[in-house]
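The data below hold one chain only, encoded as structure tokens and taken in the form predicted on its own.
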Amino acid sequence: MSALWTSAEAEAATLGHSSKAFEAIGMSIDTRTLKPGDLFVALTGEARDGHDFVKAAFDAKASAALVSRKLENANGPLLTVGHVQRGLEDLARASRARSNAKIVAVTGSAGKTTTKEMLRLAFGALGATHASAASYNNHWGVPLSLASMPRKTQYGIFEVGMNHFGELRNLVSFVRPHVALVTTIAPAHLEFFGNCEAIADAKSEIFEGLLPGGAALIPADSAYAPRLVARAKQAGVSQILSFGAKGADAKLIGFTETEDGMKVQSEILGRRVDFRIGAPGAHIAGNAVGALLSVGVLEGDVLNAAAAFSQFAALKGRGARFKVKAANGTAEVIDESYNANPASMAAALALLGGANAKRRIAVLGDMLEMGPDGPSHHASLARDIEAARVDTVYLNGPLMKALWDKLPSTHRGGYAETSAENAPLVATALQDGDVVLVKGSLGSRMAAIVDALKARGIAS
């Protein structure tokens, strides 16, 4: 395997000093997942100092460690720099500068990671593709993903996120994409922004990093599409395209849910493209169309890219489905436990509403960072619950109390302060034919509910 970084290249990029020559074939910030040959990056966070794990990294056969201070008894090459975060960013910029890959950056209030995985599949059908791992979209995740990009990458897919103004502007300056895609604008991080117009402005910072001639892709059915267009124009973007609604450059004509996902009908830049995708939901179909528009803009083979969507499956915590044992049979679980805001809650409840079930059960945790209007945002979910024909609702968290108070008694399954308290209530209530949606912000720890349901036993 060819080297990702030689010590000489890393020294030149970071202005650091290597104690010994090395060749790294990958990058890691975590000794638990480090692979032999990785360059270990000793980042310092609020709770941990990566320098304390350098010995463990070498025990796991790291090729070298990126550090900012001298370490005694280090049993491998040390690349010493002034500051580890800056050193990582230097490697990211050097990686981007040497690459001839076509680059797509994706952001949005919801659906970033799922759309990034669709883009990985779509472009992966066309050539060597590198994409951000997991949800690596923050101040260290983006540079780590860029610094990890192999030399021969043809297509690079990077997820970028933020919860304050200026953060996305900084991150996209590393990525310098040819295409910038915004999935949606919704009430998320309202605690920091105050309103959705401000969120749209913050997300539109992605357009400022576009290369000359690059394309901004905007969700046509968003109420904030005109604002995004205006911000793209302010950034000097020459190509502004839309996806989703009728009249868009990439149209979602329709979709039909199947046992293994959906059949989707679309039109991409005037060309009819029908495809299958291995997950259901209108939001999935819309973002898939946006991903195909990215392919079309970069003059890729849209039909082959669309065919790759048959391999897509909903991600853990983001719509993954599984069956568990229940009283007298089995129940299906929709795991949306990773995160939540009002828009993604509405989409997930609509997905539950479309399920073929004897009972539809929603298990919901607090949506965090909603600001002073948090209780009203939670209470308003009653409309989505009614529209989805949900039979029983279990809620946990202080903010969800506002929704609990608004629900009719016929819909109330149980309320608790925490997911740990709610978990046994939900697990013991399951009956044959139930479909259960589990969703909430990451801080609501809804994975505890998912784990309790799995503990009943996975059913085939």
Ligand SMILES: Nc1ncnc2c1ncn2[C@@H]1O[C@H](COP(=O)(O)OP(=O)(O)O)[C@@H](O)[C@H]1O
The other form holds:
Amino acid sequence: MSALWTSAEAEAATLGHSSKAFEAIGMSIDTRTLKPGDLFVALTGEARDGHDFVKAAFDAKASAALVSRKLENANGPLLTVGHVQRGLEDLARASRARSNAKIVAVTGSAGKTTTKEMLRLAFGALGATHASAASYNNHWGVPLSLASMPRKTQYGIFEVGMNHFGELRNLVSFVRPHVALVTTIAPAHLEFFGNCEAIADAKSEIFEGLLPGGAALIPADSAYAPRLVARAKQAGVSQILSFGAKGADAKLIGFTETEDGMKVQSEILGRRVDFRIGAPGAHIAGNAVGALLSVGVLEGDVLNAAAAFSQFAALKGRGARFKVKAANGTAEVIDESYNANPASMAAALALLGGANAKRRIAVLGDMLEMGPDGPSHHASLARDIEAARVDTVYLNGPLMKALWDKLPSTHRGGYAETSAENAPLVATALQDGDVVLVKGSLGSRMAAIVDALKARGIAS
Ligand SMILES: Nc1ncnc2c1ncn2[C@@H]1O[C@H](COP(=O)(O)OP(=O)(O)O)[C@@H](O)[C@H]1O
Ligand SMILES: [Mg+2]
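Counterpart to the form predicted on its own, namely the form predicted together with this ligand:
Below, the chain from earlier opens the complete complex, with every other chain and molecule after it.
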């Protein structure tokens, strides 16, 4: 059986009714990316109703559509259920129930997608691996990823996210992992949680979904590690292991930057494992060691898994680097425009600090959803900037004003309300040997800066 879902299986899973027999080979919720043979899920969001796109789905060669109401002149098989979201969740449950795969779930305040992609590579070296696409970690992303898991999967990797209590508990109840990994705890979504203890507690809901005998993997160097351990115990988890610090079950012994990334020395469950990975930074090394601990816990071959990390590359907007033309030569850009919170800001500034540069330039935009302490979380970046020996700082956004006021005038490049105002300033300031870090929350639109730097011309 090669189909992902036959109509009979999908009917049984959802208690729905199929207007015609079909075989789906994949799943999609978006007709723009739908592949021939996919089952189109007509989810209803705030702005759009998926039912309006069923015709487009069939035009793109969908095998069937999961819908909750009759559609006139639909030109393909319709699987009709009471509620599309529930139908998708039913498929996710059925997929999980029929699978013999070992399952890893990843959550954390930063580094979920990065770690998920590392796990994809690591387990991919050992057997048939299925991992969530992109950052599909929410109420539709998790069930969609599960329902898309091929039958013959040996290792399933799922990113799970949340921004309120109860969300992770619900999502992980579908995933039912053998291993639950928390990357890090940091003030993200503080607006909703108030403090980091609450965030650690909300992330700890992931442990409640572990299968009996499953393992909780905890970032040893986090200030919240003891709290995570306590919560895992409360959830009845018997195997609680740590990664990252020197005393951890998976030790990060050291790392050195190379031309194309890092060489990392680690010890995973008592076994020495040295490897190369195609991106630099302490946070990358920490994530990799956590991924290898997942392999070790599932009794996979950690040496083979680690060898696959040479293929890892920093993801777009999350540390990907490129060179651009600059006055008298070239400058390097570190594109961290995808997202930011205090943990990932600190990680990125440390990365800049480690860069081989004539001048270090930081171009930073607001970290959003920080709650009432937002300004002070921004102001305290002054320490990280100092530690990273940053020469010039450009800031944009109302929250970054608090940091601007703390910066010594010698470090001040420019301050503006928006990234669009700073973009030309930064682009014209570039000189040979500069390394420029661009980072901020997605809503701060730091991509405008990256685009302006690219417009100077890509250099090799
Ligand atoms: N373990 C970590 N600790 C702190 N920051 C991290 C870590 N791993 C990655 N990051 C940073 O977080 C940013 C977002 O990474 P990503 O993997 O997309 O996180 P998420 O999926 O949790 O949103 C990256 O650009 C990087 O700067
Ligand atoms: Mg993500």
